[in-house]
Amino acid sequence: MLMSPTVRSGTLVMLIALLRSPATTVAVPPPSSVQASAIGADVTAGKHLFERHCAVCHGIEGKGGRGPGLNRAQLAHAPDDTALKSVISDGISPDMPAGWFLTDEDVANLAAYVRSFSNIPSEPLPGDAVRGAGVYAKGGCSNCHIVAGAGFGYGPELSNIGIRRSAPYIRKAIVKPGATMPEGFLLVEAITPSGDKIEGIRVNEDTFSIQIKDATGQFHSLRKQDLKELQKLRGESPMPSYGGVFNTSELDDLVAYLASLRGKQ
């Protein structure tokens, strides 16, 4: 419908009056919780979340435990805040579980608190990493572990152990290996129908079968119903204690060496 010149003129005058009026405002909806977390995270809330869900592995002040210390400026798996939030949400298999139960706001708060650990200085280690490399060779550690492609892989690879584990945890694993076994690790002993004994690490298991990796690196797939005996040696480790093998100085050096292993940087 076409408006008359009079109506058009009246409409134009009304619009100009509204635009000039100082009382004219436009309603803006308040930011959502996700938008708010992007503006500024709550470090105190992040601290509570960390103490509840993360400190059991990373230590109450982020200095490490079962998991690595977080009190460093550069985190291997989280070079920036986006990557850090992704690690918190998705985890790192197999050591760190995913934080699927955390909201976006929780993740932002946790990330902010973890970043605050960079202000906490790392505690110096008493040993010497160069001498520790010699202790590693002397102890025959490469017979079971791989570092930078060298060695045998019956035990876990150690190329980046300094990122994955704290120095106190590494020391404990050397002195009391049975007390630091990763979740899901199980040493088993099977007796075959012919009477042969197969001892090794459980690789996989279901209702009917079990797969074992022995000390030579050979894999065995066995049907449970065919076995004469199957023992699960819970709490036992194939690694002997080196507490009485190395003296205190050698142990300090070995821990310093292993803590320095961070893979390709």
Ligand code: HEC
Second form
Amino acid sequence: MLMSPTVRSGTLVMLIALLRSPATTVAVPPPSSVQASAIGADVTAGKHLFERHCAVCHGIEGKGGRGPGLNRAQLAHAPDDTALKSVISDGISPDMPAGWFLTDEDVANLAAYVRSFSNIPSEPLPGDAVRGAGVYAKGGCSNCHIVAGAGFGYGPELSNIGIRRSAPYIRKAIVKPGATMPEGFLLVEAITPSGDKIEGIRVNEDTFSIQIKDATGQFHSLRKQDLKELQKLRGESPMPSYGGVFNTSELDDLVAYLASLRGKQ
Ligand code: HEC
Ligand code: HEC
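To complete the pair, please output the form predicted in complex with the named molecule; the form predicted alone was given just before.
Next comes the full complex, this chain leading.
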């Protein structure tokens, strides 16, 4: 294969130079996913960019962290290379930032490097997803989360958590909720003019007002200047830690279950 690491770098540079020259473009085979991304792209440059801009969330070898592992043959958001490049340039709101600072060439190089992860097998998870569904039910998780339309949506929907987060991150979210917050997540506490305390998740905020969703699912739209107090509980999650609730094998099963949730794909 063209991008095999065993190809000497000198040879690779020559090959790329050849493939890039206009005269050879007619010889390029019709675009077909993996191959098309490799042609004309510099995987080594892609690797450096990935380590600098992406590894913080996807892991140095693309096996995942806060973001999902990218070592999959099929990426949910990136079925083809055009989609992959859009994901890299535009990000995925709210949890993946846009790569607005990347040139088209950077994006192509990154895409080629991301595709190279598809050869890395994903490590099997220790738990059992079917048993994990039982742990999820027993744990009362559906009091705050929706999976496939069932449950209550105080916390984030988990129907596709398996494509949004890696398994180690999911585990941490269950054991140490405060350490793994979704982007922009903020718990707030407001005291209204009549002295009522409203605690909930910030849905929206501007200079003059704030919208809060409380644990019963009710929305409150409040004018800041009317409030007696407005406290932002940064780093605090309303989700209790389940570290001491489940034993290790229950936790393994629960993580396997959540990692298997991949939405409608
Ligand atoms: C701040 C963390 C963060 C950074 C930095 C980041 N990502 Fe992501 N990425 C995510 C998250 C979270 C998702 C899942 C989003 C979702 O599905 O809602 C994601 C999704 C993706 C996907 C889609 C995966 C799929 O299965 O469809 C690709 C591809 C991707 N990222 C590539 C990159 C590349 C390349 C970079 C660097 C230029 C990068 N990401 C930087 C967090 C990040
Ligand atoms: C009292 C409400 C509540 C309960 C009960 C609850 N959660 Fe959560 N959960 C939340 C909130 C709010 C967040 C977002 C803040 C955070 O990450 O801690 C969250 C975040 C998460 C995340 C990370 C989501 C993401 O997008 O990063 C996972 C995974 C999760 N919960 C799983 C569970 C599981 C499994 C259970 C049951 C064992 C459970 N939760 C029970 C409220 C709850």
